[in-house]
2 protein chains.
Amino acid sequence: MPKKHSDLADKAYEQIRGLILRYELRPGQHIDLIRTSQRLGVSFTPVREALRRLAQEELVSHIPNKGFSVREISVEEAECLYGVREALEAYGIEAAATRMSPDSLGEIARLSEMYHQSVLEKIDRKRFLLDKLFHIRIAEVSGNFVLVRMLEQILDKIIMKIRLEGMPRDRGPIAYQEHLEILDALKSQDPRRAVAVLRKHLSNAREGMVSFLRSRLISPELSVEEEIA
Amino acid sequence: MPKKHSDLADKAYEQIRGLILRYELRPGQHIDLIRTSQRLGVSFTPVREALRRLAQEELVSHIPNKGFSVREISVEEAECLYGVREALEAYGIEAAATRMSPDSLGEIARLSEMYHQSVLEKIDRKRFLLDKLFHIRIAEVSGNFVLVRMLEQILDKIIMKIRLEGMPRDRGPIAYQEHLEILDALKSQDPRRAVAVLRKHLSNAREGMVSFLRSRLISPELSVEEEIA
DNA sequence: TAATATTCTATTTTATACAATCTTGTCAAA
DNA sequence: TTTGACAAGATTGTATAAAATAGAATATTA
């Protein structure tokens, strides 16, 4: 009988990571060791090791003698993340464009349609996941597994930021159209066009994100004023 | 004020990382918890947490119930690393080219000359460090700190691989010339040329590395014998 | 003899107790 | 208001024991 995970620290890592990405632990929130280990039904030791890993990954921050907390991603950092994302994905799609198998193309087309569905249904959680998968699958075809791993971490952080703060409402359908263009470039095995279309797609997305985040930046102070009044 | 609880796990992390990058712990070697914690003069706990972090960073591998060992980087992975490196650095230098201050340019020029010195002196350790600093400083000017952190991790792994296995002998002086070309492109604030020259530089370096590693692949036993002797 | 179970041992992993240290907030004195 | 002592609570590090596991050694079976 094969046991799935016999590594509690590993399990704790996956679980806490999930809690963070699903906002059951919110950015800025202190992560209480006792509470968390009770929640997961294990002792401190594996939880602590999990948190160290997450700190290395920069999903949580650690201040010596003060403990762990869920990392807050600033607008500036989100922009940096997008910059790196563009560089990585552009490289990935260029390599992938000439290696696309019919199977891969089919899979990516399928993901596009599912993405479209989630846009129509307005289910954010599903939509962000499918968007991520669309981009990851393309990167995977490049054959560069180092790239894939890094991109996953980048995307998770970007999603963590924008899923909390929100995005322009009309972005979804446009993104779907852009996905179709990317797919089309991939079908015609045209690396240069694929790169160009992808770059356009990502720069649009970044623009939307940044302007939206900056516009929101004014309101939290207002709410403080409101509270005083 | 005596600070005793100032994060031993962090210190252990830095120390073990150093041991790995300096080959005092060799790729493939099992990392004994007892021995290592004695060596660092601390108990298991901080060492274990450090190793978890290093596993997350993929400098050590972890097999449940078997423990930790220094990661071995294959030729394929080294190629992947180089691919990502090119993508990241190309993006970085493009952003940096228009933001170069005279100070930054001076610093980078100085690093180039020190690199040249280390090539002439044939001190590998110094040479690899200065090469890394040259590339990192340029990336820093981009202002994208996410990029810098990722690049540092990539470069450390590449260095870890090629410092152990070796590089073509004549690569040093050529690399120096290429560094000068990069510097020149930066001085003239020409992003496109900077990117082009950098890409050429890195693809030359990758070529050299890959062909050298593949040629060594035939006689790995020999090299081990030599190193022991 | 070969294949398969079954101990056994060493190591890793987890849990827990405890001490040392650090942070923070409180309260009184300046 | 500021300062500093102090207590309460949390974090960190150590030590140690219990549980789980892998790998080797041994025994059993066919």
The other form holds:
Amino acid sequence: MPKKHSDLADKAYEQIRGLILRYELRPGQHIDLIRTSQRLGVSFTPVREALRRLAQEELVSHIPNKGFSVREISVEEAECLYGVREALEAYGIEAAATRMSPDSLGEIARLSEMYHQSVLEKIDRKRFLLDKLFHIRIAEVSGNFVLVRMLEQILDKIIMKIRLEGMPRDRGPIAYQEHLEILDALKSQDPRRAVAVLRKHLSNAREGMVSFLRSRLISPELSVEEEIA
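Output the structure of the form predicted alone; the preceding block shows the form predicted together with the DNA.
Only a single chain is listed, so you will not see partners or other molecules.
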């Protein structure tokens, strides 16, 4: 029985989103409909619908007569996303600090160590995805599923829209040390301290991100011209 058109569009959406998340499609990169359709094994229509959906989510840009490309994050958008992120995470960690079990702490500590190992390697999406897991797991302990869903959407936007080329390496080791401070506050079940160290961590992350984005405006690298193969 042939698959429904909506099923094909949903599948194409997930596949293309995955390509962006894994950095196989990079911010600024043009998405060729023919090659994308061939790669996914579907016709133009579900691919086009998937890209329109991604455009609505502001992960893809659509320019009439020019087609689709992966969107890049701007300085203004980064500042806005980090502002909302800080508000959500501060609320979540305050609740999580008094609900943290030994098992949850152990899992969060393991994620922190995995992040530490990624810091020792070249910068890639893996580092950002591990950082996301660290923060999402803390939010999950709060028990607020709406907060977790909103936070995931914000983190995915930050991760999927930032280009890694030229990113400085010094932020990773500092972020790891800040993760350890967050863990220590959670072990102490001290909500006020947990919120304080989290806010410091996210403030530093925002400052580093904005500084990097502004440096790209001053001294931009070559634009990404490769199309999906």
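Positions refer to the first chain, counted from 1. Only the largest set of C-alpha atoms that superpose within 1.5 Å between the two forms is called the rigid core. Remember, predicted model here, so these are calculated numbers, not experimental data.
Engineer: For the two rigid parts the chain splits into between the two forms, is E107 on the same one as V70?
Structural biologist: Segmentation between the two forms puts V70 in the other part from E107.
Engineer: Going from one form to the other, how many degrees does the smaller rigid part rotate between the two forms?
Structural biologist: Rotation of the smaller segment between the two forms is 21 degrees.
Engineer: After lining up the core, report the Cα displacement of R163 between the two forms in Å, one decimal place.
Structural biologist: Looking at the C-alpha of R163 between the two forms, the offset is 4.1 Å.
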